Each structure stands twice: as C-alpha cells, then as structure tokens.
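For reference, the chain that follows is the form predicted on its own, supplied as structure tokens.
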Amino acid sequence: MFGIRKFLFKDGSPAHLPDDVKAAIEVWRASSGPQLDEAHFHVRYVVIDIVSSGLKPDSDELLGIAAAGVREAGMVVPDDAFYLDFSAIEGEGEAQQQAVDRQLMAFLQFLAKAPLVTYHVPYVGGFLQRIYKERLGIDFQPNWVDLAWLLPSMFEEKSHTLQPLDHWLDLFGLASGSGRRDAMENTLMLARIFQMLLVRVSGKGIDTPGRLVDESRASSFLRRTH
C-alpha cells in the first residue's frame, strides 16, 4: 500500500496531474490567507453551493460549483464569481481529465484561502474535500461559516431550530420561487442572508472572520450534542 500510495503521491501530488498544475498547487500551498482577526470589513468571504448527484459525498458525484466573493462587509460585485459546470467541460480521457484538473486548481486560486460561507458544511465541504482529495491530492480544509447552525442562533426570534434553506428565505422576505433554483442563484441567495448576519453578528460583538468561524464551530457543536 505505501508503494502505491508514493507513486501516486510523487513530489507531494498525484502523479496524473500536469506540471503546471502541480507547480500551482505548490504556489497555492505556500500562499497565505487573510488575517481572520482583522474586521470584516477587511476581509473578503466566498459564498459557495454545489451541485450533485445526491447527498452522499463519500459515494455521489459532484456536478458543478458556484461561488461569489462577498467584500466590505456584505458588498457582491458582478466580476467576483466563479462557475464550474463539470458536464461542460470538454475533450475526452486524459485530456478531459486535466481540464478537469485545472478547473480545480482554478477554482482553488479564485477561493484565496478565503473563509467559507455555505448552508450545510457536511453536505458541500464534504464533496469538496473528496474531489480535491482524489484529483489533486489536497486535504481540503478551509475556515467553514455554517449558516444552516448560525441561522437558529443568531435570529432565535425567527427560528430556533434547524430549517430548510427555503424557510429561512421566506423567513427574511426573499422571494425563493415556486421552481428550481440553479447552483448561482442559490449562492447569490446565501450572500444577501450572509449580508444580514454579518449585521447581526457584528452587534453582538462578534466582529472578526476568526470569532465567526469559532461561533459557526460552537453552534454547529452545541446544536448537535444537545
């Protein structure tokens, strides 16, 4: 097994991936993040959904990404979003596979260690950190904000338990349709409820990236224990 595992581990990456993913991997490993004790308004969060073909990320495929970067404290600008439609990707085996590869690595380079903002960490983390896993040999584990936990807490006066995505967006009086949202539009309605935490968690004295991500941990962690 560990022969088999140096192979396709050589040089720290597996050994499929094309050199100018391998040398942007290593960029990427050496780069920082942002400082998460600075203010909010300091720091640029990503707002990321997926789709797939199910829920199970240790056996179900993961078909596309959508992101977009939320700045100064709740600003989304048009030009900061990123798309990944696995199903569009073109060219065939090998080929296919490193373009496959790049749009990873793209992908990793548009997050900038950025901190997470997700519904369901388990569900989309968990996707994300396979795929990164088997494809580019990454152990994906980047600052998550969980609003599906912080929801409850924060806005106890709406609900105090965990909710379907939906309820909270009729909850706050955003429209969520009568059809199926795609993976751009769900992320773009995560950002305008990430807008109105931001607001709220900053009241309440929680006013870094690094005391989010902790209160996203402790809330996640208390609401399942207890």
The other form holds:
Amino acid sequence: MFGIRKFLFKDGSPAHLPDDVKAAIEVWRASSGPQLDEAHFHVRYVVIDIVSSGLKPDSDELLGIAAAGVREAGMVVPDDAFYLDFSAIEGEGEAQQQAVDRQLMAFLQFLAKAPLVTYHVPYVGGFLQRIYKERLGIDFQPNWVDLAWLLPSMFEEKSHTLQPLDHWLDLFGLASGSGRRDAMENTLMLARIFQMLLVRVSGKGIDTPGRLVDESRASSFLRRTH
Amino acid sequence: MRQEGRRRVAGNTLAFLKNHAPFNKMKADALQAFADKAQLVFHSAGSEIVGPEAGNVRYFYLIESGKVQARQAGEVTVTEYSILSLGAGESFPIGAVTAGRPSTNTYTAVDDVFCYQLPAEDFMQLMTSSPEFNLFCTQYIASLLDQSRCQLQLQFAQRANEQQTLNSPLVGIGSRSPVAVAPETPVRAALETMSAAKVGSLVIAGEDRKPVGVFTRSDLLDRVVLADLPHDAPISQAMSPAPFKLEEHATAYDAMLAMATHGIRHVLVTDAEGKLTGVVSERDLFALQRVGLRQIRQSIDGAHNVEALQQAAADVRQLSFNMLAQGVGAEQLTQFISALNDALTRRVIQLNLETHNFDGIEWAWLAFGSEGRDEQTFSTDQDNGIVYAVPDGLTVGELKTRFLAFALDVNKDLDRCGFPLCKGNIMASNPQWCLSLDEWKEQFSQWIRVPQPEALLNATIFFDFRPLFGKVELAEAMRRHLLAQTSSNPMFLRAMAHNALDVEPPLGKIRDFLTDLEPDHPGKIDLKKYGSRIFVDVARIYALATGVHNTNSVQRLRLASKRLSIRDDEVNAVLEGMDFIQFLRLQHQYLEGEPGTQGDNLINPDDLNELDRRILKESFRQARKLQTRLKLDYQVN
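For comparison with the form predicted on its own, produce the structure of the form predicted together with its partner chain.
Below, the chain from earlier opens the complete complex, with every other chain and molecule after it.
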C-alpha cells in the first residue's frame, strides 16, 4: 500500500493530507532540534529499530517502528517510547490512509529532531526516508549514529570488524538466549549498547552529540572506503 | 502509539521482575506500576551509583545485571557489614530510600551494571499499594527465608513422592533376585535351598523362568508333613499352583490390593513375557509407607539387641527426611534427630548394662560436640564420655577399668547403629574422657587457666556437654564448676574469641563467595567450617560469659542476648541466618549424599538457585555481623 508513488512531492505538504497533519508538518518544519554542541547529558537521543518485509528500502515494505528515548546520558524511561505496527492501524480506505499519516506525524513529533541511534543506518534510514517522502513529502534527514560502524572503532577490544548485531550482543554479554526478539526488544538491546557507548565515547573526548554524529559518519566512511 | 511503546518497554521490565523475589510474589497491578516507572540505567565498571554525598536518595535501585559493591562510609558500626557485594535481582538502598535520607553506604559498580531505578515517590507509592513489596522492604531477610523454605519443601516433597509412594512401579520394590527352583526339584532339596538362603518362601519356575507356583513355610506343615509327602517327591506336588503375578509396571498399590483381596503375602513380579523378575512381600510394602515417630520410639525402647536398633536407626533417618519434606525447620529437626538418637543411645547403654553392673555407683554418660548441643545432622560421628563419682572403698583406677570396658562395648554398638567411631577418639572408651567428677573439674580448670591452642580446641568440644544417661546431677556439678571458672576468667574468653575469629565467612569483596578456601575442594564452600561453626563458636563464648547453662546454640544466643540486652530483631536475623545454613547442610546431606554414606558439608554455591544464593549470602553476612560484635566486645583486632 506504500508502493504508490503518486503522492510524491519535492516540497510542501502533499495535497491529500488532512489539514491537521499539514499544520503539524509546518510546525515541525519550523521547530528547531536540540543543540548538538551541548553535553550528552542534556540531549535526548532516540534509539530506533524497524520491521520490514525485506532488506531493500526501495522496494520492500516497512511494517513497524519501535523507538525508545535515551536521556540524561543513558536513561531509558518507559514513558518515552514509541511503537508503531502499521498492520494494526484500523479503518478502511481514506480513513485508514489518514490514520497512517497521523501516526507517521506522531512519530516525527515523538522524535522531536533528536539525534537517532540505530544499527545499520542505510537500512533503517532508507525505509524511513522513503515512507516520509512518499506520504508526508518530507525529506527525512536526521542526525544518525550508526552502531554498526561505531562499535568496532569504540570497542576495539571486543571486535574491530563489522559484526552482525547478535554477535555484538554476545560480546557485551547481553544475549538473552530466548530466540527471536520483537522490534521493541531489539530497540531496548540497542539502547543498552548505546548506554554503554555513551560512557565509552565520553572517555575518548567525544563529549557532545555533534561530535558523536561526526564520529559515526567518519567511522562508516573510513571503514567503507579503506 | 506512545502507550504501545510504553507497554512494550514495561513488558520487558516485567519479564525480568517476574523472575526475582519479591517481585514474583507481587500482584499484577503493583508489578505493572513498578515496570511503568522503572528506568533502565547503565553504570560502567568503577563508577559510583549512589553515595552519602549525593544527598537524599532519589531512587530505589534494582540490579538487572552486573555486580555492585556497597561500602560503608564513615565509622563502621557494630551491627553492620563494612563491605558487601550485590548481584542481579538485589536492590538498594532500601533503608535510605524508605526514610528519605542520604545513603550511608557508597554503592559502586564493580563491573558493567544495568540497574532499574524507581523514583523515590513511586517507590513510596508502591510501598503503600503492595503489601508484598512492603513486607519485603521491611522484613528483608525474613521474607526471603520463608520463600526459600517453601522451595525446599517443594523439592523435598517431590523427592519424597518419587521415593516412597504406593504409586511406584514394582520394578523398584522388593527382592530382585528371588530364590527359585524347578518344579521337579525334590522337596528335600527345595527345603535345603530355602534354609540356605534363609527365606520363608520359594518360587517354582520352569526352565523358561515362568513361575508356576509358590511354596511357603506354611505349605510345609499342611502339604508336606501332615500330608505325609515323601521327601523325594517333586516340589510341584506341594506348592500352591497358579501364583498371583503382576507385571513390573504395576504399582505397589496394585500389589497391596491383590494381597488384601486374595489373602496372600507374596506377589510375583514378571516382565512382559511372563518371566520371573522379582518378588514383593507384604513387608516390602509396609516399608514403603511412612514410618511414624511413635513406632520408632516403641521399636527403640523395645529393642532387645543391636540388630533391632540398627533398623530403628535407619527409620530415624527416613523419618527425619519425611519431616524435612513436611517443612520442619532446621532447628526443630536437628533437635528432633538428637532426641531420637538420644533414645537410641540410651537403649544401647541399657542393653550393655545387662553385662556390666554399676549398682551403687553414681555415673553419667555424656554427649559432646554437636550431639551435646542437640545439633546433629544426618551424618554425625560419636563424641561421648563418662563421668563418675568414686564411692568409699573403691579407687579411681578400679572404676575406670570397669567403665572403659563398658564404654568400649557401647561405642562399638553405636558404631553398628550408624554412629561412626570418632576419628579424634573423643569417646568414652578413651581413658582421657572416662573421668571422675574431680578429674573432669580439674581438666576444665586446666584448660581455662592455660588457654593453649589445644586447650581451646578441646573447650569447643567438651564445654558443649550434656548428660544422656545416668546421674544428671554429676553433669550439673561439672557445669556449675565450668561457668564459675569461665565467668571469672576474661583472659580465657578473650582467647576463645580470638580463636573463633580465625575463620571468617566466605564472602568476597567482589565475588559473592570465596570458594577457594579449601585447597582440596576448589569451587566449594564448607558450610560447617565457614558457616555454622562461626555461629556455634560465638554462641558458646557468650553463653560462657553470661552464665547460660544451655548447650544448644540457638538457646545460647537467645538467652545470652537477653542478658546482654541485644535487640530481638537483631538476634532473630542471626538465628535465621544460622538456621538457613543448617538447613542447607541437611538438604545437601540428604539430597546429595549417597544412601548409607557419610554426607559432607561441601556445597558449590553455583549449584544453588538464585534465591538460595542470596539468602546464603545474607546468612554469611549475619555470621560476619556476629563476629564483628565479638571482635568489639573482646577487643580482638
């Protein structure tokens, strides 16, 4: 249902959107994100994981989003979490489409332009970018922290190469051993790794979100090109 | 979808809480309230989580993973530990967050730690809404102990079930190698076989091992003697044909029913092909049923020889096990074992008095050590002695020779009843411990005057004496003498205290337990040496110092603490700790000991479930607390 590209707009809100969503998008556009040169303690990060029908952001379907805020340099609070299962959105036809748009908007509001943390940005970011472009006409370009690339450079003593997430969980002693995790469980695992990462990077002088985002970009660039 | 987000994050927390006491006992809504508000926070190795400088405590912390070390700030008080380590499922600082004051301890992450932190106001809310949580926080140790006891009961009950219900299949009951002969065997040869095997019944089976009949002693009367059957006739003419058979997988209950219905005393057990594999007798089935206290007492008191007492000794063990299964606490249980063992010992003494006459002589049989303290576990060896008063006209030497001969017989009989001879030869048959009243008094005085290492060691065994048989007044006289000596001799008590502090509870500063203290048993903790003995030693010193006549450690601690004005709840916590360690010893000796062998006191803490590990840790802390007090009272550094 998200494969239809006819709602694709370069700028401005797509015409079909309900007025409240259109208004919300304008408010969101005008809002400013957190100061990334503040200490980690003062900035809220959001850890994200998604569920999709496949691994290709261009053609596969986004099925769900799970996100949890991490604040005060490493605190996960149940009140600050978001879980969206697209298949659970009720209604039919236009009403359902509008409900989807409202949920996507609610998620943007939840994020509040916080720096985002995930495992493998091209995958997670790719899906989010496409759905926001297609449905809300938004170019979704948040500040990403990619654990997949950062972990090998920040926790060299554990592994200095790219690893599947489950290997990292083992290395951190977080393996739950209970088989498959759902998206929120995965997000909470990522949040834990991120909590550890925040302590680690602070020790290395990477003491602001801005520097962490830069470091993430640099690590993925260096690793990919060398 | 934020509600859904919260629900799922809280769900993750709930899964953890449900695996840990006291949360697993809390009602769903209280648990949900905790999970909704609990924040997950990471503390890297070496970082401080909360300390006195942080001001009033803002959170209740529950360790999700990793280890936290608590270090007491400022001067160490009498009643508290100085350092302790906490692990997953443990929480802190309960007292401070309840009182809304700063923590007195500094809590530091030993390794990487994840903690759930519940804001203080939510904590207080939970205290008012959840009685289980409230109970947990106010009676931290006591409630944990109860839960553990329930678990133990369950475990024992299961074991009891496996072992002795009438639902057990016949394959495990009765004789596995029944005596059988062929149908054509002459009567005389068959009777010889019975006589040689000392059995009252015989199975008649063909070459295919399928039973065709049974021959019992009562058949001998009716079918051989009175029927004038020649001795060379085949046994098949005298047997009861078509014996009652059950297959191996039939239950003991089936066999019992068959016996009642058909008025028979034996049931033959066959495999699926009908081949003989065993015989179950009426007696085998009786043995399956629970042995009662009264029967044991009766069989002990009515026993006419050591063989009968041997059976009674086995019954005592079985009964103690049943009581464990029914959830009787360690304190009552050890006293109970002692009481029955006392009765047994008395009967052995009485039986031996039939061949040794001490008429007109005042004497008493003494029990020492754990027996003297009423603290026997399943595997206890003999520690005994004799005291006697020398009447006019007899010399000490003469009397001693007579008592030694008597004691040797008693010691040997006790050994046959399952009380092994003492390796250290602390037995009445040793001339050193078969003494007149004056000799005992002098011996005690000497140990107290010159508290050499050996004297102190002896004091820990012999000062826990109790008269088991004979003239109780003699033991009383010994006790009065002992207490008069010790209470006026602070140097001796100080030396005892010094000795008692030689061994510390095996608590690690970083790890939970120190398991490498016994070089021969790496990974294990000696629960006697590093656990119960600490309580026992301290109890003895306070009892001697305050003139308590009792020898039982629990009673000693209770009475002595009253005289020393120690708070009841403080003593109760100590006693519960001691009780738990004793319980673990009993459990270990019963559940893990090979039947018929001496159980040891070595446990691997990793084998315990998490709750027991935590309680064991708490129990050791109580031991340490007790030692700290002793240290201060006797100025031992």
